[in-house]
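Single chain ahead, by itself, as structure tokens, in the form predicted on its own.
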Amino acid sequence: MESAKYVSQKVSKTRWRPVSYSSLQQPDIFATGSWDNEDNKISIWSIGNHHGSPGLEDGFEGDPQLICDFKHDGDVLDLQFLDQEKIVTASSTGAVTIFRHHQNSQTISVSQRWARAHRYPCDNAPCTGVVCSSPEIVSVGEDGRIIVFRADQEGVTRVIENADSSTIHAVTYLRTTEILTVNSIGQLKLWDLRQQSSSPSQILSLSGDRVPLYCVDRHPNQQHIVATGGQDGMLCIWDVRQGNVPSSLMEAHSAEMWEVHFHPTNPDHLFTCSEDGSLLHWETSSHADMPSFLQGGRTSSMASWGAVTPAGGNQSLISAWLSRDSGKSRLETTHMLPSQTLSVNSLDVLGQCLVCGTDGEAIFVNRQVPV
């Protein structure tokens, strides 16, 4: 079941508000930001049940409703969910900025903001990517900082001044004390805010060609598996313990690919979404976690497929998306979209559930995702 709402501004970021994994539940809020408006601004949005909730348009069950907005200032470059009431943006003025939703009056007020947080010696540099493990923020800029916030706090927590000479364009955590960031010349880095060092503890690349990489994510359950993308379109799968050049390269779009999600449960199943208007759905299926019974015959030799079995480690540990051999990686991908033009510059799944945002001022929602 899938709905699309027009909402006449470019979307430029969409999220799930979490859930508690234990109640099983399936998503029903998410939160968008836009840019390249007159007015910008971040919108809370319901698909759940409307019954007699004040304010919200006549719709069908399940269309996305508008609950609730507020003003943003500069555009949204990034927005992730801090926990249930709070979100953070990353603006094009260089401000790291906590709202608050506050679900009983439906409103939206801004909680804390660190205005000029990314900044050059005389003007705002945009801040590009914030990452959050309450009530720690990370931030990360077109200046080359790193900036540590607290929620709980007003100051900085921590600034690596000069971490790159590049723009920053994401980051993710690694681990709790660990994160990894990508820039504009095709180089990811890992950092570890337990140092003091403003240098990073280990740096990756695409070999060759200085393709600026946009977005990253890390696989949920293996923390040493990412997932990047950039300028090329291309979906590039690295394991951060083996060398320093991606496992497998993929080629996924033919324009900018904006953003790379794992499954948060099911990271055998990963989305992208590009410039080219088009978000896809890669699915793998792993053998390694078949038991062995099941691998007989042809099977058995898609179980190891030159992917290097960690020290020590088991074999079901290995993830299907370090495959080097992708012919025999039976990678399946599915066009999630009815054929697009503009820009699909943001996605989010959750549960069954997937929003994606465009610069066509569509939102899509997509309730059965095969996962």
Contents of the next structure:
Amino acid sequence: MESAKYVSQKVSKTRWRPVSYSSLQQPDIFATGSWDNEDNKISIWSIGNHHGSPGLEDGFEGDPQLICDFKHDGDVLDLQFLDQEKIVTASSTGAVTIFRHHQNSQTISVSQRWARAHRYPCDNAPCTGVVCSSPEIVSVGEDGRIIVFRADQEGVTRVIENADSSTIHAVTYLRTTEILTVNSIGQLKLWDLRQQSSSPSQILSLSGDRVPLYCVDRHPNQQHIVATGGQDGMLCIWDVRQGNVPSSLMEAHSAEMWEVHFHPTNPDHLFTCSEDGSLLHWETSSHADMPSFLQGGRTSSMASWGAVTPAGGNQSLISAWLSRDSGKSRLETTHMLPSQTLSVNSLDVLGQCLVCGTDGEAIFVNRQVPV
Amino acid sequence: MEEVDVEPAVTNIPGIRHGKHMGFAWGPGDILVYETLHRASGATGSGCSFIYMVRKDEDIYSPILRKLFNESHHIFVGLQTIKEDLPSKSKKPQFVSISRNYRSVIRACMEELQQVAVSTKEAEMSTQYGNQVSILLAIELIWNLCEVLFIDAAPAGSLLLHLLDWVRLHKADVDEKAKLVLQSDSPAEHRDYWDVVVSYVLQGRLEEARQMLVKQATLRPAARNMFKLMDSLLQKMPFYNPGGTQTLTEFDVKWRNWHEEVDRCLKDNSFASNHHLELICKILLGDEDTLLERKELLSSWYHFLVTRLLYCHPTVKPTELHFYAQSCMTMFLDLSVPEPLDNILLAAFEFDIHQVIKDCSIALNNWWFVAHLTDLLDHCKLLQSHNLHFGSNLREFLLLEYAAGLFTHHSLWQCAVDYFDHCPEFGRVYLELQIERVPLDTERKALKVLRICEERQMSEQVRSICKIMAMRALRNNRLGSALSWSIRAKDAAFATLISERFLQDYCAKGTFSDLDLIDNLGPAMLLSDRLTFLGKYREFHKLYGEKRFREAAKLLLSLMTAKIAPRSFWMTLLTDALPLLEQKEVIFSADQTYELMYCLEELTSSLDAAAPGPDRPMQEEDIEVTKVELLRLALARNLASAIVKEGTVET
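Mind pulling up the form predicted in complex with its partner chain next to the form predicted on its own we just looked at?
Every component of the complex follows; first up is the chain already shown.
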């Protein structure tokens, strides 16, 4: 990890600008959102170009440089790139906003805003999460509502009132028409947006426990595999096809897990960050033939999974995240940050690059994630 | 009461008219001030409707200084984790390195401020940044000296070398001047050439001085021998090498020989024909008058002190420093009044740590510096228990002041928590009082505050925060959220209140809201009786919906007999029993029916006892009476079928 860049604002979200998969490019631009400031901001940063001078050896090309920033009403509770130049944010004021980054002039402007999208009858309700699949945008909030927008339309496409009796903390797409939400009583809810009903098509939960869940991410290739994290800092892997209990539970952090991300192109790798100030890199490998001495290396801790052989199915197609044969799958975790005391609120990983932001008002960039 | 050290500064509040009375209220980081009408009675005339916020510490609002606060927070936490039981020998290098880390953070901050000060176009802002730079410069200067004298505590010999480094670091304008001179076409004829050479000599940078002199020597072949002599004097000057084998006494002998040689050269007028070289020679002898003639190159009395020590007393002991410092300051400042910075440095040379800290506290407008420095010195075991008339000890007092200031900041409050943690006596009380007052705009923030409280077992604050969140949810009619918060706080009374609201809603609408929550209460259900009832009652509806009538009936009855259901709800429960009684199949056994009847009688008798008041509308009573009649009938019929059925089975 490269050294901290102090940015004079507590960072609530960090996201890489997407790169086209055809060009084997590494990302070089990321956006951050701040929270708890008198004036909050979204900012665009550059980590320098990768095509240029090969002079510097170890991939270190200096601090991230601020390109431009723009005032944001309320805390930035979530931030996603809609495309190369549009950014969608979720605000503590309940607003969902699309910002446009003009790359020629390096300025930012508001392209569309749904003020008070999330609200109570006589107060604002924070919008806690957004997810987008251009042009569709889905937002969730403390008011327990799910709202569907389209970036090219002014109105709201659909509202699911009372989707949840408690706060919905995060949302992700499962398939193009299905979304998954997590709430503060430890439930995962699947919603089929084609259905007009206002109840979920499936509810998954850890029976008995009511541990709030704060983040969710879906396996990029195997859409039935989902990872969640919550108040107890445990990492949960779920197979939404099989039953309504998690496939595996792993101790990860000693406090709230704020974000979990599968690596988008190398999903054997997963990353989590937490209120306890740590950032973990998880790597699973399912190479049965690999001699044990080749495994390990950077291992700081080792965990193996329950010993139940999956029932039938093509072995090779079963993800390492779900295969529970302890002899065949191993999991390594590595701490990616030096000792930290304040929360790591957000992380994003793309290609070999990882960026994360903390309540210590620092951002860290790693350009050589071993994936 | 003790005398004040300095007269407190007067701050005029621009909005308050002259001669008016003022009222005020203390805040944690600022004071609220307002104009009052001071008249015993019949106050007339217009008052002023403004409240003014007066703040001492503006620095925490500077975006650049925020980096200083955040980075130093990290260093501070690292320092607190250094093990107490390590031998002091292995701790000292750690303390020195931590001190350097602090200083490098100050330097980084200073450089950034410098850049902004230059690039900003507004004159006012530029001055403000400039002021902050000079404050940081002073802070770094003092810190560095404290590091040399107190933390590193260099012995005689090395002490001077450290002091030289200190002066060189803070008098770096020589290098810039030298650069300009060297870049010019003919350096040796540059206007500042001799200034640079002399400055080098004053700082003991003899190697660089020699290189500069070579340029002059080549221009003057006639004076070749003179330059050669000076060069050899400069080259031969001995410097103590702390890592070497030479003892301090051996060094002292060597140095004295060199000194005598320089003295001889001066006395036999070797440099008489070149006044520049003669001047350098006099400096090498540490001649006070010559040095004082070069005041503008020295620029400060402490530079003068270090130069004088270098050329007169290179083996100065720490204990002797104060004597030289005092005399150098008096000589250098002549009759002008010393600035606060001068006094602080002098106190440091006198090894009066408490005076340094006290003077810094008065002179500087923020607590950052004194708090961190005092903490570090305390870790080095340099602060003897110095009794304050207030608080616990100096370290804790200053840390608390600093952290309390941070806590008033809307964003930096999170950093302050770690500082409170490391104040053993009052830290927790401070934290308890402050944490409850953090405004909670979102659940995310509430969760972070809760985590801080839960990690420290501050159950009182946990309850209060959860209650705030529960009340807010309730106000927004989010019963599910409200219940979740009261479960997290284990707040039975509030859970009861919310359960009542759920039951009322059910009675009004006939359906339950927030089923996802109520169906998944789990063990949390046991928090309060009413919540248990809510959960169980919902379970009854679920069983009924699944047509598991027998189990449903049993549960319904037990809700009344086990006194889980509140009496006010019994009629609803009995009414719920009606459709079960009317089923073709016998569901309630004879015994169960008796129990139901008993429940009904107990209810009606208590209702009768309450005596229907005259104001109770007749209609409502009629409905009640009809309901009871219907129930009695249904119960009787069910009893009959049950007896018949049970009798049949037996035979």
